[in-house]
Structures are given as structure tokens and as C-alpha cells.
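Below, in C-alpha cells: the form predicted alone, a single chain.
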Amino acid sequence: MIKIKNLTKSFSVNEETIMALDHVNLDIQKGEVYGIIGLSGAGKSTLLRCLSTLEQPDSGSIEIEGKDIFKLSGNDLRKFRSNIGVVFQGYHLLMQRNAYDNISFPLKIRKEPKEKIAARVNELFQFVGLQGKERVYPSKLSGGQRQRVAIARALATNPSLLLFDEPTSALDAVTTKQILKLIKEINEHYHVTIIIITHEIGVIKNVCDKVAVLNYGKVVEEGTVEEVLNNPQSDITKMLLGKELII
């Protein structure tokens, strides 16, 4: 279980304090696909960076399996980070390395045996549907193929938590459908907890079990996808759904 308690994070911009996260509280169950949605500037990416310990909050905590991740250090922090896979917006692939080397990179950092690396990487090429693209460089891959490489790389270390930052924002409709299907398959096959940051309501509808709506750093609505989308309570949720606002 992931427990986010009173998480607060602010930034100073041009001598003005911007509250990116304002006392955020969320509970995410093991094995769930959990969506976090909001408009640009809602605090979604800051929350993802906190979850991956790339950002330290001003106050509050994130507990994963009972451990406060911001109190970890040394080997414990490295072990925690190796148990999280992150698929960044824009892929963040190593452009001077081919698809095989991109996916194997986190395993090489862990100094896994070559035979183990080869077996795992070949398994992932099969799973994400990229057979035959092992020696192809990112510049020669389509957007959907790059995303598949990024997903396979995030899965390489067998993480228990997978974080997606706007996984379909740069993809066309057909490729988006394929990537969402792959995310579902990952959840079912590897039993990994998945958190998806998005501004697209279709992503939430198609793959998520639960959803939280962020607006100006606050959670304004949360619940099962069916509850929230069928009976939206906040104006921002209605806006995201394209419904008429009640003013």
C-alpha cells in the first residue's frame, strides 16, 4: 500500500511562492492502476517526482509498505529506487544506444550477469512487441516504439511500482490505444502497482481502477473511476469530462 499523507511542496518563482502540492492525502492499494488527472500546473508531475524521490517535499510523507521513503538513505534508498520503474514524458531514451542497450542499461548498472541480462531483455522485447528492433537506435523508431522501449526499460528490474508521466501525450489515437492495452497487460501479467499522471480523461476511462483529480495542488475529488466519472462533484472534473459547469 502507498499512503501519501499531508504532502506539501512549494517553489519560489520570481519572488513568488507557488504551492505545487497542498496537503495531498491519497491511499493507493497494491496492484491498482491509479490515475492522477488535472490540467497543466495542477501539481501532477511534482507528485510523481516526489513518489520517485526525485523531489523532496516541504512537509508530509509518502509511506510505501510502511516505510517513509523520505527517511531512506544509502543502500535502503538505492534498493527502493531500483524497485520503482519510471516512464518519463518524452521517453528519455539514450539516443547513442540502441534499443537493446537502452533496456539493459538499469541491469548493467546493477552489475547483473550477462546471461541474466540477455534473458530478461529478450523476454521484455517479446512482451512489449518489439522483436527485431533490438539493434535499432531511438532516432529510427516511431513514437510508439520509443514508448515501448521506455516501458521495457522501466520493467527491466522487476519493479513493484511503475510510474507513468503522460504516457500517451505525444501519440496518435491508434498508438495510444495500443499503449493503453500494453499498460493493462503489464498490470495483469506482472501484478505491478501502476500510477499514471495524465491530463487525458480517455486514459483514466480505459485503464485505471481509481482516480484522483488535482487542481492547484489540491485533491478535489477521488474514488473509483466509475464513481468519479459518472457523478463528478467538482467543477474541474466536469471541465475535464467536457460537461457544462455549474456556476
The other form holds:
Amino acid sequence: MIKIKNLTKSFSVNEETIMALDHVNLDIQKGEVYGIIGLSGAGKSTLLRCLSTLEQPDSGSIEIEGKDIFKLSGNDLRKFRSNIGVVFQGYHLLMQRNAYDNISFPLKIRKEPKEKIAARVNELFQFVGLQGKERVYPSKLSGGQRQRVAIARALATNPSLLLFDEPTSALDAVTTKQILKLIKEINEHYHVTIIIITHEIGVIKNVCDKVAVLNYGKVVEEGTVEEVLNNPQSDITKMLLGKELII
Amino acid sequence: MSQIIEILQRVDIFQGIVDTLLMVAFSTIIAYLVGVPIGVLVLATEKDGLFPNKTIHKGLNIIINLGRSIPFIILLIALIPFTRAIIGTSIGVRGMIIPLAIGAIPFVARLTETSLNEVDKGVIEAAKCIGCNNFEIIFQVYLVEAIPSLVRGLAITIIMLIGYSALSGAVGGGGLGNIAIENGYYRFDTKTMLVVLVFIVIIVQVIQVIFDMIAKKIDKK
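So that was the form predicted alone. Now I'd like the form predicted together with its partner chain, please.
Below: every chain and molecule of the assembly, starting with the one above.
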């Protein structure tokens, strides 16, 4: 479903060129929960920003359902974007709109009929377990609840691909467990392909089918979670697993 | 006390308040109708903006800065022929509306740009990912998310215009400022001037308190 080919992106910081992505190649199948793990600065966020077309790569391509996403523009680009859901690390909710209006926002932008929007949004409130919070504004919600609103908003248009940027980094242990459970349920219930960016091995263990390890912009290891976790090859994977300490 | 009553009987403070509020209300409306679109345009034409355009962005910035650096009293006099052509008179309450509005436009444009700039860039990116077009991002994200800040800016603009409107005395305009200048400056009647000033201070305070309350009430952040 998703083919990432030779994706390369560099930034210059203080006259120094940093390779955020260095010829990244990945194949992600439909319906998979795919984890991308690495330390901060490994290029994970850049990869996610490329997948959501917020960032253009220097070279290489990403094909989603047969379409090169960087060749889209205008209406095609907006159509593509409304068919992927992005759950940002900082949630990025509309602060002056309540939970209901946040979740219905993508559907309003699509100009869906009112009754259809109401049915869908109510279903999502049930699904993410936020019934009764419809009229509450994001500033009055807890971190976990905001995350649920962000997830419901990303799911609103019934996307075929859902991107998560560090979904658990700001949550406590209990909330993390609940959110991971929710991500699993989304995958099972809506059959949506999910890509999760994280630096926590627990997220990979708990919800992912496959994993790619990113280090300095390069994919150093890739495979099913079982393979990679049971038989890690690279130092960085071992370190992320806590098996080896590199000082 | 009896002196104050004497002043209030001699000077038509009520008419002054009405005149001041009329001048400020109409000029604020005009300044916002023109200033807000300019502010939006400055923001949108930024390098990383929705419609990047260096020429428009720089041009508007220069015009705004120029407009803001002209002292209002000079603008007021320079605009006399223009005001006369549009309104038919350059004096009185009606003659003040156009100069006040034009004086406030660059200010409103800058305030609007600043308010919109405060909107979290992440929210704008989220809106892009949702599939919003640029107009939806401006009208349904930027302008909605910035409402509390825009309301606070509105209070600043109104209070600034009350101050500017006092200069109307210099061109034979109306309002409280005119009464203050006429009596206090031209007739050396300090007591009358002070009484009028008290009213101006009260109006400014009331406006600030009301707008603070509104901004607090509507801000959900």
C-alpha cells in the first residue's frame, strides 16, 4: 500500500548539513500497524512529515495506493490529505472549539450533510470513550482525553491511513496503556493501516506488527516485531531494547 | 462641588460624550473593515505563509510602517481635502471619522497580523492535514482561533481612537476632547478641562473593563 523509495531529506543547521533521511526504503502493507523507532534526531519526525506531505523530500518518492504523493497538488492534494489521519504529538486541537466541533471539523470541511456528520461523530465519541464530553473545550480535558479527541478527529473521515507521532510521549503509564489498547482496536475495527513514530520500545512491543529502526536518517533494521526484538542485529536496536549500554 | 455643578451646566458634557462615541464607533468600523483584510494579507503573504508573495508582503509592511509613523495631527490636516471630497465637510464630528479611520487602519492591520501570528503553527499544519484549503484555514482556523486576541486588540484600538479624537479640537471637531481643548487650552479654564478629563478617563476604563470581560468569557484556551 505504501512504498517509500530512496527518500532523502537534509537540513542545514549552522552551515552544517544534517541528513534527516538518508535513502530510506520501506514497504508497508495494507492493514499493518507499522512502528518506526529511533532516538530523537533519528529522522522519525521528518519521515512522518513527509508522509503527511507537510514536508517535501530532496529526492525519492512515497507512493500511497499507487500515487506519488509529492506530485499531487490543489484539489488532489487536499483529497489525499483528507484520506489520511494524522495524530500529532502535541494534538494540535482547535482550542476555541469544543470536542464535538473538533471531531466534526474534517467532515464539515468535506461538506458532508449534517445528519451524516452527527451520526459519525456520535459513533466516534462512543468508540474513543468520550461520551458526555461533547461540549467540553480542549483546555478543560486531560492529556489522555485530548489524545482521544485528536484520534477521533483523525478517524472522522474514515481514512485508509493513520499516522501517529509519539502517541504516548506525554502520557502517564496508565493512560499510555489505554491509548495503545485504543490504537489496537482502531486497527481491528476500522481495518486502517497505521504508522506509529515512537522512541519507546514498549509501544512497538504492544501494538505493532512490523518495525523499522531508524538511526541518523538510515533504516538500520526492519522486519516483524518478533524477529527484530528477539534477534536484534544493530547496536541501536540493542540499546533501545535496553540489552546493551553504549556510553 | 458647586463649581463642578456650574461647569456641568455650562458645558454640554453629554453631547460631548455622544460625539466622541459616534466618532470612535464609525471610525473603528471603517478601520476594521479595511485593516483586518490587510493584516490577513500581510500574514498570508509571508515566506512560509499560505500565499507566499515577497512583493506584496514587503510593500504592505512598508505602507503600514509609514502609516503608523505619521503623527495623527499631521495626517488630520493633510487629509482635509480628501475628507471634504468624501464627506462634504472636514469639520465637526462627521469630518473626523475619515481621518480617524485612516489613522487607525495601519494600526489595526498590524494588530490583526500579530493576533493571527499567535495561533499555534501546529494547529495550522493540522488543518492542512485535514484537507482545508487556504480560505478555510484563514476563516475557520486563523480568525476563529484568534478571536479572543482580536477582541483585546479591538479595545486597544478604540481607546487609541478616543485619544486621537481629542485632537478634533484642532480642526473644529466635536467630542469631549474638543471641549477640553477649547476650555482648558484656549480659555485657560483648567477646572473645566479637568472635569472633562475625568469623563474621558471613565469612558476609557469602562471600555477596557467591558472588553476584558468579553475576551475572558469567549477565550476557551
